[in-house]
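First, one chain by itself: the form predicted on its own, in structure tokens.
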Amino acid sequence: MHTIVSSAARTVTIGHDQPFAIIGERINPTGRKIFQQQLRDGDLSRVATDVREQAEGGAMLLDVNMGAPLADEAALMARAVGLIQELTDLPLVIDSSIVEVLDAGLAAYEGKALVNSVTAEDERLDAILPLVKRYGAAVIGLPNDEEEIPEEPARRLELTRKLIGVATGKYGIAIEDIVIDPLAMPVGADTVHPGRTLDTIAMIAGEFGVNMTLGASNVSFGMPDRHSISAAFLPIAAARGLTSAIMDARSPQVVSAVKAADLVLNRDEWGAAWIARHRARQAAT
């Protein structure tokens, strides 16, 4: 099953037979006090640096979040999407929990975006899925609802069934345009969390075959040497059925780990991409 996203000039295909899709996470003010203040001041100058660093690191898509406290998020999203499209042809992931912000970003975007995200709550499904359908976008779905962020994989699978059923049955969204986030919880909170996420990935892949993504940094949150944790977790998740991740494309360690996973999972024919990347790094040094 292929999820196709595009900019005005480039198309990226996410799928189990495709290279692991690296979604650059950096255009996001969470945990970045200076960037938050810049956004409140209407200053988008930092975005150009974030775009360049992620593109150079190997990002295939860019997640765009303008959620700085006390900022005009909708206006910033429209401006940021316009600016980023001038800087790169990488497809974009429009990231917000606010419907008006998603609308502003999608209206400014030229291409088929990925919307991040919708939960299985009835109110959220009925607010966001019509927007996804209207703009012809793809959407990331999270299997949690009004009652809980479930710990058990079976409950996550149940909510995935609901989410896919409503999206396809009620709103006519193609199943290939639904990307599920299996919910990555911090290993530092409980070392059983990554195993539950991996089990969820396998169960969703087995029943639906849909593409999946997650926030890779969620797994290592609160722990030292976070890049090593991501570099260990993502190849295992890819083998279970994860096809993309929102991750730090500036980290050679993590990017190399998913590229190596592509190679050993036979998603890099004859190792061509692995060899080309190695030669490019040699030339650069």
Second form
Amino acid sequence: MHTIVSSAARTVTIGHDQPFAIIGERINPTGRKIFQQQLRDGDLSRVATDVREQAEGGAMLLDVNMGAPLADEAALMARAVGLIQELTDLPLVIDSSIVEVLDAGLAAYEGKALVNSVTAEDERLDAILPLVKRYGAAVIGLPNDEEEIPEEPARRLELTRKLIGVATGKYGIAIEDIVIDPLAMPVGADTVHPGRTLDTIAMIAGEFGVNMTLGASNVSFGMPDRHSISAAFLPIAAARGLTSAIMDARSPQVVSAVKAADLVLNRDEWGAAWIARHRARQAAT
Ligand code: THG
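Can you swap the form predicted on its own for the form predicted in complex with ligand THG?
Time for the whole complex; same chain goes first.
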């Protein structure tokens, strides 16, 4: 099962037989006071730095979220998508909970985007999936309900069934264009959370074989040494069927962990990418 996402000049294939797709998380003002104020002032200069650092770190796609409080998020999304396409040919993941913002980002985008995201609520499905279909995009589906984030993997699987059923049946979206987010929650809130996410991944992979992604940094939120936690979690998740993550691509530790997982899971033929990465780092020093 291949999910194909593209910019005007580049295509990225997400799949269980492909290298793990690294989606850069940084074009997002959450938790960043200065960036939030810049966005409220209409200043997008920080975006260029975030694009460069993540592309250099190994991002294969870029998540774009303009959710700063009291900012005109739709206008910012349209501008950011336009600007980022001038800076890089990495395909984009348009991230917002507001339908109009998703629409503005998709309208400004040249290529096949990944829409982030839709939940399993009827109202959200009926608002967002027509947009996905109209733009010929792919979409991330979150198996949560009316304000409930289900704890039980079985309930997440049930909501995944609903999501996939409605998207393919009612809206004619190809199953290849649906990427499920098994829901990552902070290990610092409860150490049972990562196990529930991992079990959900295995169940969804077994029943549907669809591609999956999640917010890797959610797992380590509030904990010290966040990168070590991501570096442990992502390879385990990849082994159980996760094919992508929204993650901090600036961290060599986390990117190396993901690349090593590709190698040992036989998604890096001859270890060519592993060796090339090593040589590139040698050449840089
Ligand atoms: N699933 C899907 N999309 C998502 C998420 C998800 N999009 C948003 C988010 N979760 C993933 N992106 C981020 C981006 C940044 C951080 C975490 C997740 C983060 N930021 C630092 C913080 O808040 O501490 C910023 C600190 C700083 O730089 O000063 O952790 O789960 N589908």
